[in-house]
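The chain that follows stands alone, in the form predicted on its own, written as structure tokens.
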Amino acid sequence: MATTTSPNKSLKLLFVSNPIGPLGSGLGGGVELTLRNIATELHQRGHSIKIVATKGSTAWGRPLVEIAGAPQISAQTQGRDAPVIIPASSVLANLWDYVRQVQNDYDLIFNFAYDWLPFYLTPFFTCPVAHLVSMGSLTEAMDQIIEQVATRFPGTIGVHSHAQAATFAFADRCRCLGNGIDLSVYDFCAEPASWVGWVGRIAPEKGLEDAVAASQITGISMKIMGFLENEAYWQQILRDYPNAPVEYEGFLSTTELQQRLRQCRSLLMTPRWVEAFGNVAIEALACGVPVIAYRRGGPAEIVEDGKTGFLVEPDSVAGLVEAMGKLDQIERHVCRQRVEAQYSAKAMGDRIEQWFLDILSGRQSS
């Protein structure tokens, strides 16, 4: 294995995705555009990228091994006390296994899954190991977990806010990246249409029925995109606000995705829980979309109040309805110019790659 700290060499990089479903699919939510993201970036500046993902994923022209296997169940859907459970023939162990056998043709493994295995196993590699953790604190296995790699294996765990390392005991030895979005792919619209906009996993921790009480409310059109994930929640949904002018679009591609979300008046975000950061937001600012979200976890970081969109207080559909009537206080080039400023593609590869370089160093010298 050729370590090396000069930010001037190829590193030779192993991406490893997580197990819950292919890249692609949409079921790995913002963990998969964060990942293409990365990818694409680190290429441009010559360093060789190879991604592991689950069998029947798209690697968007970066070099891939496919492996089969039963997906995981996600961290999300489980308790704070909930057991670590890997099911048989599991596409998690056969993912590391795989790492295991070619970590000596590496310079560094990049690992994108919040799963105990990866973790766990750190320590039994030579080749170092980042960790991107996508969630806050969910159950008290992960959290433990990733604190004996924090501890042992210093500067590693690399996290997309404050308020989601927040939520960890550990929340110093964490590494804040933020996020970062190619922003030649993002169109800005000077003139919106009428409706408002909601992008996520239709799931209960994202809050969405929220958003559809505020529409119906309001009366103001909602167009709904992202993976429908729970069937029976978004039928729910239907049934409890059967005058809200609401539309579901469907799990879109990002060129798709960024037609449709340049167009809204705002976007709303709705969350239960601690949002590790929201990659939606910036790209719906990068459109020049305001965003109404609420006061919590990492959309309130990348949110400015009265100058980007609004912060509202977390679970008030009143406060939604309040800041959607606010909206022509907003000028839409503000919201493009925070992207440009924080974050692009460019900034967010500055910050992974003095991540790596900071990385490599400190093993060196261990």
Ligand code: HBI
Given for the second form:
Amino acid sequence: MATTTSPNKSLKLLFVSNPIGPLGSGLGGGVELTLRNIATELHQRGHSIKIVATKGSTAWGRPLVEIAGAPQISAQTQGRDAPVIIPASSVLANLWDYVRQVQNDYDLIFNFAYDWLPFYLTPFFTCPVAHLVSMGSLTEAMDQIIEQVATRFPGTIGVHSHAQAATFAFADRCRCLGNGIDLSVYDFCAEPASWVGWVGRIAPEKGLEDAVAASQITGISMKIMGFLENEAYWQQILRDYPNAPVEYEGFLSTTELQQRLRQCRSLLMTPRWVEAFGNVAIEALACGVPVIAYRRGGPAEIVEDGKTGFLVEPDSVAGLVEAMGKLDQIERHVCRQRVEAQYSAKAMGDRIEQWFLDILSGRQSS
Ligand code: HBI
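Form predicted in complex with the named molecule structure, per the form predicted on its own context:
Now the complete complex, all chains and molecules, led by this one.
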């Protein structure tokens, strides 16, 4: 139901997770960390949060409803003309049937799924729905259904970066939210180890092979951390770069990840696609780790070239190698300061809270 809200009113919020895997499994990539951080921050501000997610999820202490069912195919493995596929016993369908049943208990529903169904169902709900779109344009079907919501419910489409918004025809109707992390989890490290780091889902769109190539050329060791999504892709990289001093450290928890990340000389980000944001960029900077990133997507809006890292010509291994030779120019404490100013959980909480209040009051702002 619509409510008139004042900034200090506690909102009753239902967070609906993504349908590709349980929260805490890593299958949901950056969107898991985003959901966790927003839920924690808004709870601390006095809002009441409930999370509905795939069976087997963790909700980091927040009230959780677990829903069983078959997962969706990962959206980025689909082609632009991919049809919308809903498997039998679809967990996505079951999630949103639950949401329909309980919608009157909430002021606002917050969707984290990059899937057709929640957008299609939005007009069928009486409770307002806010959508956090976690990736850039991937398929015609998704572009069309998100645009339909952006048109019918102005101001309810949230994105992480201007670069991500620019991949959609309705870029000017997206609300740019950036992202945010709980800085108390990330300890600043002034004296790094000699090695560099690479963090992310190990899949072709993340361009890991370029970072491995740069490690082989420079002889600088590299620690690789993240969810091994595509084994064949990883094995091919090992065959192509047999002498690269690289080590796969597995999919680590946030705490374990930051313990390794903070020691890095630098983080390398080599996205082939328009990374919507690049959470790991702010996680690294929060520890004082400079980021060397292709000038593409979200990381290009986070890294300040020459100040908190280097922005490199996309897909240029030589560019990565050159930047790796200039890391002494970067002051590690400046990296931490930039995150404290723009990407703390508080800064993100302010942006999300204002977004919700604007939706509930029918106000619009970019
Ligand atoms: N695929 N179908 C689908 N739905 C999602 O919500 C989804 C996805 N692939 C990747 C993904 N979410 C997240 O890893 C990114 O949004 C970060």
